[in-house]
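In structure tokens, the next block holds one chain alone, the form predicted on its own.
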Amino acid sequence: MNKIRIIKPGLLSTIQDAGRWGFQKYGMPVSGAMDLYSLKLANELVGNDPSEACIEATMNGPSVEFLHDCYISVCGADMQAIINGNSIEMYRTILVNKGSNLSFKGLKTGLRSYIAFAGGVNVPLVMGSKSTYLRGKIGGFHGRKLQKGDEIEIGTYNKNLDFKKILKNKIPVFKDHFVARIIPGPEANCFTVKGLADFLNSEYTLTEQCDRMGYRLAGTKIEHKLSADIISSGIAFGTVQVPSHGEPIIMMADRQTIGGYARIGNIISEDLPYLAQLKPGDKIRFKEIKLNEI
């Protein structure tokens, strides 16, 4: 039985894999990666299904210990990863060896890492998911983030694995300062002209108060027409609402399934990932788009 050991979790380690579809009416939360772009290349390192498991690592990875051969690869945030004290590549394949550690030294760019193993990593399904649902604690490892001495258990794969490396022009490059696309949401006509405008004007300030569940923005005041409450409705990763004090309110992967504020605009999915990596005092900006310019 292949097994990896966490020896140190890192401030927010958990298992995350393409999210827990299809149960959102009976309130459930999809969860799954915040930046799936970045999972997906991950799993595509080791052989693995593209909606497999990884460790998501958040702000500063774990320190993990292998208890046997294994391949793996480090994709998203740059966390200076390091196997045994030597620098190693991200975006590429890597044999690691039994007794072999895997660190970060620290963060350079970028919020959130994705830590894939060939095989996969073996966690029971929860509603067809393996990803953590921390607020409901389900899924992942026993339904919370990795703790020290917590042993995972990893999938049988192909001992003769061919080693890969994603190409420069599929890599993303996170900044500290991102212009997001969106297009207008059901309730953009609850807002003023001005509200609008200064919605599409002004640059926002990723605060403290951001989560997997949600990102507070603080600057321009957005205004309601009236008010900014609505009958409580369905919202997506990405949706942004705009509560009573006027300031925005972006939904991510752990989002409450419906919400009861004014939705403006929802971020398209092909810039998610970018804002999935964004960190508090990170600077956005909105543009907003047609369907058939996506």
Contents of the next structure:
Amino acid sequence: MNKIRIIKPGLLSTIQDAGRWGFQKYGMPVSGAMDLYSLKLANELVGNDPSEACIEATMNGPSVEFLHDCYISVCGADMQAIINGNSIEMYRTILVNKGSNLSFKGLKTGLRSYIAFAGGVNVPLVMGSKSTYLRGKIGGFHGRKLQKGDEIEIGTYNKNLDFKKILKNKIPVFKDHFVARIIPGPEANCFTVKGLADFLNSEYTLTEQCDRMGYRLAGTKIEHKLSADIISSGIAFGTVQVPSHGEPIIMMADRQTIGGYARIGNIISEDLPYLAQLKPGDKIRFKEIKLNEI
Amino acid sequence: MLKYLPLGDKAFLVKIGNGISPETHIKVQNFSKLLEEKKLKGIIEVTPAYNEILISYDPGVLNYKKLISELRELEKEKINLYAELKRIIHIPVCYEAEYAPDLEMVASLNDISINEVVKIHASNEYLVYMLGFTPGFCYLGGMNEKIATPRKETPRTSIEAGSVGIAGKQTGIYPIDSPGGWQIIGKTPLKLFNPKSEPHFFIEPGCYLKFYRISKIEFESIKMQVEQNSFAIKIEAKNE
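Next up, the form predicted in complex with the partner chain, please; the one we just looked at was the form predicted on its own.
Everything in the complex follows now, all chains and molecules, and the chain you saw is the first one.
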């Protein structure tokens, strides 16, 4: 059985796939990779199913020792990956030899990196998914973030894998500001004309209160017509809720299944990976788009 | 005609009614069950709430317009799948002091005895409107207002899974250890959420819960049976 060993876990490294679908009606969050596009690219490069599990590293990456030869790829945030001290290129297939060490010098752009392993990550499926749901302590590696000394099994794979590279025009560029396209939500009409205009014309700052569950933004307060509370109902990845304090909250991968605040809009799926790569202090603007314009 | 509202480009809502009522709930459950049974191509998941249904879909398989027109056709079907859901699940609860730190408070604030609080709490059948918030958390309807109690001013940092509480006019069970401000009046030895074995959840939206009082000894015994997967939860059909 092929294995890797975690020498240093990094700030927050978890196993994530494309999400745990099918149990939201029981209150089970979907979870999964925050940046689903990078997850997909990383898997493609090592011949995996696009929704296979990867390690999602946050802010500062882990240090990983390979106990066997393995093909890997690194996509998403640029944390300056190195193998045995030598820089490696992101967005391409890399053969790592037994005994080698993958680590990261430091974050340059983005926030979350995805490390894919040919053959995938061999953790048990919990309710159909390998994703870690930290609050529920389930999935991934024993339901928790990776720790020093963890030995994780890697799947078997074709030893004659083709080396691939992602074309430059398909590689996303992550900056410290982003304009997110948003489709008006079911409660868009619960806001005053001024409130909606403020929402679309202001710049918001991502606060420190941002995690895999949701992002709290700071900026111009958005005015409701009457109340911010709705009859609790479903929310999706990228739903923007505005509680009575007037500052928006964006629901992310570990979002709860039900929300109780006015849903002003929903960020389109193509833009969510960029959002997943923002850091506290980064700037967000919103641009309205209609569903039929995508 | 039902109302369809996009929630981004991979989900939309079906709006069934405007408030929280058993009538709207039945319509929500009927349509959700129908969608689950039809297994329409492109639909990933159906998540019913009080008065709306969230539908997650893959626009690469079927676009929004086509999906809506298929659902409009389904709306015409006269069905009553709801009947299947109507059952009462009996939930054992130990209301003894060790598991009920706030029972005395609930009794004194409502000016009744502890015994009466328990009697009232365990006498109603509670409709499971929906599940959400945390895995397995049930939004229950039908609590007697005689035992309504405001949330605690300072929430507890950790409440153990299985704790039964009251918050305002609502009662509920904590399915996983979590912080919370509910007044805790008892604890069930049942596991509302089993990530490791099936069924992962034994409570479905649309069924009813009824609590029954157990002693501390019974609590321990049921807990052991639950751990060995040998406890049979009492479930009966609900008659009108």
